[in-house]
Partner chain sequence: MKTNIVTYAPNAPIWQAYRNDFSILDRDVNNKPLAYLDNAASSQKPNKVIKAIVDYYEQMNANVHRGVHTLSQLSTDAFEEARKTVQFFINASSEREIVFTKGTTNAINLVAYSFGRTEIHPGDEVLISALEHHSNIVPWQMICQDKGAKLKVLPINEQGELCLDQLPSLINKKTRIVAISHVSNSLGTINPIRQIIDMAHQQDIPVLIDGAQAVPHLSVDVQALDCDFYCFSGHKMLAPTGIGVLYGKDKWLNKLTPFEGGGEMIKSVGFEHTTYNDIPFKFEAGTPHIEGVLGLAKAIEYMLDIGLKSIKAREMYLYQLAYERLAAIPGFKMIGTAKEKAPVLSFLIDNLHPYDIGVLLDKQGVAVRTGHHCTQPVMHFFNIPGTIRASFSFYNNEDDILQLDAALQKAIKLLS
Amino acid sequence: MGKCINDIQDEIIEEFELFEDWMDKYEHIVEMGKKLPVIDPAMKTEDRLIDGCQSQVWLAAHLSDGKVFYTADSDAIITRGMVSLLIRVFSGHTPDEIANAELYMVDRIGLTSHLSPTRSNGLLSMIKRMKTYAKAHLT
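Could the structure of this chain by itself be given in the form predicted alone?
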């Protein structure tokens, strides 16, 4: 059995604790964004765009063996990194686990206090959309 959502969050929190200053943390987020698998350009449709993000973010989800898997892309490298963090946490879990997950890592790694208000809103929109997709698969 795979790791639970909280185990993954704890792993990410530990990774971020290795970095002393915020420039290094941003660099880590950017690196994660670079590792995000490229999505099929056909997935970059209007209905997959996330509202509330200052940059363009496309998010797609599919259900396989009772688990939700996400793919995403963004035209902004830092946003790509943030969405890759969320995919790492949520992808491969059941709709129920995702819908009910409490995402505490965002605060714990300091994203809430270090992101601009528009980026914070974008991050919340991404989380909301991922949970909405999960809830859609619950029915």
Second form
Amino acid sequence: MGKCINDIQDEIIEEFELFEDWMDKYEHIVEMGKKLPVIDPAMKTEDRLIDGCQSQVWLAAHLSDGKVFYTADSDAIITRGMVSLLIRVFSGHTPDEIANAELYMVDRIGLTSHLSPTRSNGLLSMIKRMKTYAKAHLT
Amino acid sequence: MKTNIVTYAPNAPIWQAYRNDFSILDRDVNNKPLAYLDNAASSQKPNKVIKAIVDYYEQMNANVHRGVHTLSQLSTDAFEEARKTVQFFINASSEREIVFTKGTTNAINLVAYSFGRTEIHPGDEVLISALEHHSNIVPWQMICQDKGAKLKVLPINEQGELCLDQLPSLINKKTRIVAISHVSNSLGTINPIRQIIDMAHQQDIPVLIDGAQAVPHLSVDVQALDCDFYCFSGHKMLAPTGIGVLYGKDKWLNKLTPFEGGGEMIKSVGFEHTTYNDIPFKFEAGTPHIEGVLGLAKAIEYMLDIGLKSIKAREMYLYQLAYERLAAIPGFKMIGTAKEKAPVLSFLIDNLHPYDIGVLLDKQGVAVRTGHHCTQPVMHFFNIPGTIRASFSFYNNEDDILQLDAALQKAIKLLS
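The structure above corresponds to the form predicted alone; please give the structure of the form predicted together with its partner chain next.
Complete assembly follows, chain above in first position.
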């Protein structure tokens, strides 16, 4: 049995508590962005694209053994870092867990501004799409 | 009204005094001093403009052109005096040619709709350029679609300049109007609009100029330009948001039918027939943005007091200073290298995404614009996702530029 969604969120919050200033925090996000596996360019299709005004996000999802797995990418590295965090939280859980999860970690690590509609980096729509996919596969 | 006696040196101490008129520049952002370099998106407002708005509400608030009571008279006088101020500012031949709008976008839509309704027919053409802001593309696209007309586009070159040599082949008997920006918002290119207007007029084609990015930096004379329409916004030139101007030649404003119907724009209304008011009121349906108009007039007075020549020299000095510092950063690439430029510096650093840079600059108190700047066709032309755009106003100073430079270097280090 893997960790539940909230355990992962708490783990991330703890991780971010170590950073003393914004530079360290963003360095960590950029690192995560770099480590996120690059997705096959062929997967970057129009239907997987979330076109933010500032950066673009591609999101793909599939169901395996009753669990949802997400892969995603972005053209901006900070957005990729954020994408990587969201995948870490949601990927590998059941549609029911994802659909009912409350995403509190972003606020707690002080990155809420990245999810504001005005930032328009595509992340807000990405979360919505992650949830929608889960809801569509509820058993 | 345009000639000031003193011309200030671009680095004279007086500029600090002008900067002090902008209280917002004293605030911190993310615990850092604010370096506001997003002036092409919207300028800050001097205290005199803010005070003009407050004074209006505290001393004369009443609807204009309506009542015989004292306050209504006061506000009407101030409102119409403001129209004169705008007339002098752009040297229109009459205040009747000054229509107050919500902004440049609203002004362009007004012309596209009113002009398009009677002057554009199936098979006709509208000519714009590849440099245009979305607001000088989409309204024309809409009217062309409605009318079965075609939108033609004057291309740009690698420097971000209009390919003027292609203009003769794009203007023909089917062309009904040419709509071109005076200054490009994303690249800062100053377009040779005088030449374009002349070439269009040789074939009796009217020209609309989108002047949103020009009025904050350049002295505009609509009679010397001989343009048929000139549109601009208040908020980019120290005035409040929600107020803009459409200048239209008397003959055109008289000829065109109104954009919107309502109060204020009529002479008499019956259920069978309505007669319209004279220009400019015919195009100003409903209660206008009175405090916006008064704020705009105050902003113009403020700019003229400093002197447009001094402002221009100051801004180009800051632009040049920023360019020299940033150009020394490895990987710096300026987008838009036109010979004639406004103080707008659009650039990229290697393959770093503008969004990433923008986020990290913001963390360091530096406000710039990142992205496509509402000019997606320009970004497609250069095959880039967007740019980082630092744009300067006379109230910026050397420290703002040093802060931008340092913050940018820090961002690059973090991202590389």
